[in-house]
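Taking the form predicted alone, here's one chain by itself in structure tokens.
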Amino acid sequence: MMRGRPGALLATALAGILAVGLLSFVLEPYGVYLLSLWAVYTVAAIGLNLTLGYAGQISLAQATFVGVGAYATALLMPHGWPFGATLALAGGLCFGLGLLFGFPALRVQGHYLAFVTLALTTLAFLVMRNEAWLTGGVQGIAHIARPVPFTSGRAFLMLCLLVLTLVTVATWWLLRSPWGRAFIALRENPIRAASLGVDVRGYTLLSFAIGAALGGVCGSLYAPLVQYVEPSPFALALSLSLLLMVVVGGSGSFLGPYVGALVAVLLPEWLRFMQDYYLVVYAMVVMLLLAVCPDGLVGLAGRMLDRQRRGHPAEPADGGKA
């Protein structure tokens, strides 16, 4: 559910993109790269927390529609096509594939569904890798250019940040809408929402394409950002990367992915200094992260802000009896 005031949820998460686009002018290249690389991921986790935090379905398939949408802008800009229309059409693309995806989800639950999204990244993978007449295969698709007038890299992090802050909006709505209430109908308790006269199938298709094709619209920056794409960054460990945004973050929150996709991405680079031992830490962090809050970061923020402001009153005169 949307945790606290709307209002305010929204104005923090654009907020916090202004902050970003403001601290990239005191960055150097490579923080410029690591801030747009947040904001990419970020589209992705709010689409796959819409699919799992929102509508309660697991996916492990978010990396495949991320896959799809890189290859169908690789492909299509040296050929002609503008930025905006590969954007689009990657997102309708993996929207239709989303709803392909989201049948397994109407007959299997819970990790069943996770096992079937699963083998459907599995599947996607080998294509990618072994269709080398139309992804390149191991070799992929290199010099992919950057719009213009966003060639450079600052340029860049303004064009995703631009397009974050469109699907920030878009979200807030959508949750605000009646689709929104559907989909926590759903996730909380499916019969008691087809009791109410919720169309569970359709609804559920609907989770599973719109995660999707936030999905695609993710892939469709990441490969002008990185200005290579190959079938390795779209294996199961980004599924898992974005899982874990979602998770750390506060599955269910407005603001989860935004605080997830900052974790997977900066701290991974804060513990370099640990050299061959760094990702052995990041995991230890993470897992310690879980233990602590799990319903996420927000979660843990949103209770110490109500401890603060509940000031741990003295016990009342009745002793505490209602």
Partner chain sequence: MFWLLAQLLVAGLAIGAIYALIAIGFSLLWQGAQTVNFAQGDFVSLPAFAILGFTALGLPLWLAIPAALAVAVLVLGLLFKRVLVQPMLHHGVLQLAIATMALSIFLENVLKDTGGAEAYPFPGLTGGFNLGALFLDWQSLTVLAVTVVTVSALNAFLSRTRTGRAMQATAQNPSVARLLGIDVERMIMLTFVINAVLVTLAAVLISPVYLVKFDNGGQIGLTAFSAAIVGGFNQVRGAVVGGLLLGVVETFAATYGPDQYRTAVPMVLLILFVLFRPHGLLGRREERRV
Second form
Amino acid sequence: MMRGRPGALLATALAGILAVGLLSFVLEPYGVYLLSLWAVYTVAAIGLNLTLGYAGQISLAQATFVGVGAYATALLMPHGWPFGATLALAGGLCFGLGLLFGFPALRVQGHYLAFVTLALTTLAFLVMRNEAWLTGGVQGIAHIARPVPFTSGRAFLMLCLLVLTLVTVATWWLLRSPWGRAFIALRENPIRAASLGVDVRGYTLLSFAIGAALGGVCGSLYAPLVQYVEPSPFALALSLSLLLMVVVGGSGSFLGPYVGALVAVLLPEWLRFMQDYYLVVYAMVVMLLLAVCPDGLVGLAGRMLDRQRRGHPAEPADGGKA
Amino acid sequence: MTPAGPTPGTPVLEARDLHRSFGGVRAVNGISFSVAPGEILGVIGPNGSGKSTLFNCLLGQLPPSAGQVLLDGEDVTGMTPAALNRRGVSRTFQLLQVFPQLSVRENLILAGQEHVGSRLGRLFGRPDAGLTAAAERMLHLFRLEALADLLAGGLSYGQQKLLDAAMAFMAGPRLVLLDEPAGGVNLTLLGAFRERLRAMNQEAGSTFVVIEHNMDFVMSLCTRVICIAEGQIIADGSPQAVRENPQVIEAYLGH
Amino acid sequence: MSRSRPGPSPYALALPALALAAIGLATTAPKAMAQDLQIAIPAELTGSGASVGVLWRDGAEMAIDELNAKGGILGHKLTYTVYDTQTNPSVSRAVIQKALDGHPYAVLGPVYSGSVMVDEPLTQKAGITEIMGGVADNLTAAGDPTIFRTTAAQSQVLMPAVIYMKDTLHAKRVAMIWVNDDYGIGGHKAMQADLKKAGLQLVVDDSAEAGQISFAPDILKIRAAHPDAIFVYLHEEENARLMKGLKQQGIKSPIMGGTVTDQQTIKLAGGAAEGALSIGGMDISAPVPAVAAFHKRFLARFHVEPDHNALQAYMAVWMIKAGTEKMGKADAKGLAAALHGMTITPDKQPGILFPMHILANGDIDNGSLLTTVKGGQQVVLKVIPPAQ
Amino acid sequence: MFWLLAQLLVAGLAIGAIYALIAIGFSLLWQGAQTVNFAQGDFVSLPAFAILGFTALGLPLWLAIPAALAVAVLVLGLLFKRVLVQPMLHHGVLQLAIATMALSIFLENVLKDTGGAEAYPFPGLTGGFNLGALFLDWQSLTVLAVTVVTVSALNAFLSRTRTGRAMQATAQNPSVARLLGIDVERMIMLTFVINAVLVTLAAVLISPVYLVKFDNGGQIGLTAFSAAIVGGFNQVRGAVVGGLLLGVVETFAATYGPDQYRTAVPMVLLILFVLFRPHGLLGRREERRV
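Okay, that's the form predicted alone, but what's the structure of the form predicted together with its partner chain?
Zooming out: every chain and molecule, the one shown earlier first.
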């Protein structure tokens, strides 16, 4: 279900998270904040990777689920809800919304699902902006307190990394389980999958809802990280940027979202010296990347590793006839 | 997963006056037949005679315009392919239908996993759904051991064909519908393949329905053969009898 | 493909190491030389706020260069770093953190209120003065002692407009159209209350979207209501789209609004802006020779027309100078306290182009202007002096 | 009240006609080259900026428009096809769609960095005449007339000429078209060129009303996108009907509905159509892959 050895993939992801945690001790608050942003977006990208990369369903609604999670957390924490409870609720709420919206939307598949979810994101933005009695409208919800004892920048990063670790292990487990196998089966050949007893609609819906739930978890971390919630970050642009993260990292690869989110968060930083032109360069880099390695950076790295291994004379070049 | 066993003598599969038309074309035009437990029924007929449409109607891929499909005496018309499969009906495909990004072993485990336990149980249970042993056995039976860890997409055509068939048997089906299993398989592999199918039929007591163009294959494998032409059954009997039926010869030649 | 699996290769180890090094490199903030005063300029350089943020940055840049040419502040040179908020609050929070890591002397920007909302708690915590370009009322309402505006808040200029419509235009029935974003919603709220207070009737209360393509529905709603005056609270492009349509449909009711007499609106609307009226804070349209000179210098340097954002950022730099000179030393943490209650006049600070009074909450009172459009030019009808 | 309804209808049709032009290009690209072009809105901005650029260089408008058309055909037709679509196409529809999203970011920022972040006025027709209480403006009438002529010409080209029929055959089944001896590559290229012409026309028609700004494409693209789907993603006539319908419904909804939700209208229509009539008003059912 996972290209490469599953254990090694999990170990790599966890080692990366640990390295980020250690790195934060030599960074200034800005670096720590960026790493937190990386961890938070990675959670949403992992969710989208389940939906898109594994189950093959193009969803542009991930921003909405991030928004729902963020608003749920921002609204409930002042009422004394502990962070853990808001996190669980955000995840559960988005899982439920995923089922609710997914059920009719998955009557259609492929690019039509992309259209419906695109429309959904646009509508959700309007609701967040217009229903000020609930969301605070454009003025948003400010001064969101971080949960004790994770109030400092570094402590909150640790919380983000903790959640990311849990999500990583859970996703790893899911993908190794028969569910992960079923997701891939319905991405690759839904008709054959059905003939093998795979409940195509059920699993598609689940992949969409689990992806949505991780969007909610992301939002639930986003609100106390930024400490301010308003509608514009949850517009279509976020869905597109999460989509870019998944595809640039490597759609359907376990490590893809981690790498993709890193690129999305850091590339603008690297390109900052370009000043006004950096988005131009950023877009060009993305297009080039898509053209040169459609299986993303992780796929590219994998191919480089393969090539290097083949160079070793001691090892069999190929296990069998290709 | 099969519901309470059928009463003896009930056919495993029965088609009652099946019809299916596309626009004005009657692809299946009143077909009735039944398959007894343990039988290997061959379905032959010239191209465009309605064999594939019949298969698709039997398997829930296409809803029939009229008529009924009964499984163990129970009406299953209009049931989804997945639901039918969970009731013990599996199939192979005329065109290659394996999952190229999964390894051979993973393909086999996938073919069996939806028949084991509950869906939630599978999430929290063992990653292989307890099917590794069964998969190994199937790998052995179909001589795929050496390829077990390769991605199915990297296999040769014949190997994929074997895998496709092996997948159909993973869940211990009561009824298997094979759509041109011999197509594109080379002669050396073909004999072994036929033996495998025969062994599966005897060991597991599975019932087969086989669409096939390769007459030698059909004649040597099947216990009974029906011939379809223009959406209707024109002959039904032993392989020998059908082969010598003038109507059948006419249908093939006249085409 | 999953085949042979040897241990991790040197490549496999090099990749994460490279990634970590890259993170470290990318996340270090610029540090100023000890005696220089570092000014951080977070602005909306990309995204929907780009047209505003770019001018803000240019105005600040120009002021800093001019100030340095005249010897800086108390002998200190000013250096500056520009940060792009991408008009996105989460990025805004990131860049303000980066700016604060470099221990800036003061922060100039951003302009969009969402971005201000996220970084204001951080500058407050650091005790660093933040002079921003937002006009929403709530930005200075939280009691943050380090936040300042450079121009009047929305509600400060709306009541005079209502009074003008009532007393001078003799309007009883007013149609209002406002843009559905933080600017327009803030104005809409204040306007609703002010109209009620003045006893005027709101006959059309219509919201438009930023970037809205067709204004036909809005125009026809207004046409059907026959209002005595139309209050337009949109951005420049939407002003132009609306006013062209109003003119075409032959609607003659006087138009009053927020930015309807701005140079940009006039340029976009062509003749349709003729006769429009606006009461706004003292800014680029002020009938002051110094402002005209600024306008000329700006145009010569950037080849772009300056707007009120450019002027505000320009003046903000000189506010820093005035506050620092009042303290007598460059003390970043003392700057905010020094600025509160200050009245700055052009004779002492030539870069402050017209007198400004800084209120206790960081709001500015520098009077307002009644302007109209005549012969394709913005013309000042009346200068309303500061309350002080 | 009758004049109001008629006035709204005219306004809705005028804006819908422009949506239609953009939506046709959208559909053609999807049909002809499996390209879901998320940068279609920005494709309208580029020729608009080009026209302004050429007039700033001193060219009269009647020369600036064909010059901009040449630029559009070159950049949005040939270059887009050769440099982005061709190498990406075999990677899959998704990868290509995401690449066009990146292209949208690219175009908007190039326009901003070269043309500036502010909006620009664009020459158009002013004035009009009264028909009873109904006011008809020249600009809207021109938009409607140009659209009718363009769509008729395009339809005639596609159904009457050899090349047009070859294009349709290519869109329906490239491999069969190849067997029939059609130069499939050339037909696909022609699709991109036609799209470039259509967006240039749309730019000339919409800019006097909508003005020219680097990020105007987002809203235009999204609405035209909905129009293409509502009309049937795989039909020219469908895109026309979809565009007009959307323009009219949007205009009436903004007048009589809650105006805070006016941009919801195209999206709600889109969702309803995808769920209940996925092949659109006039589209054909797409064949399901087996």
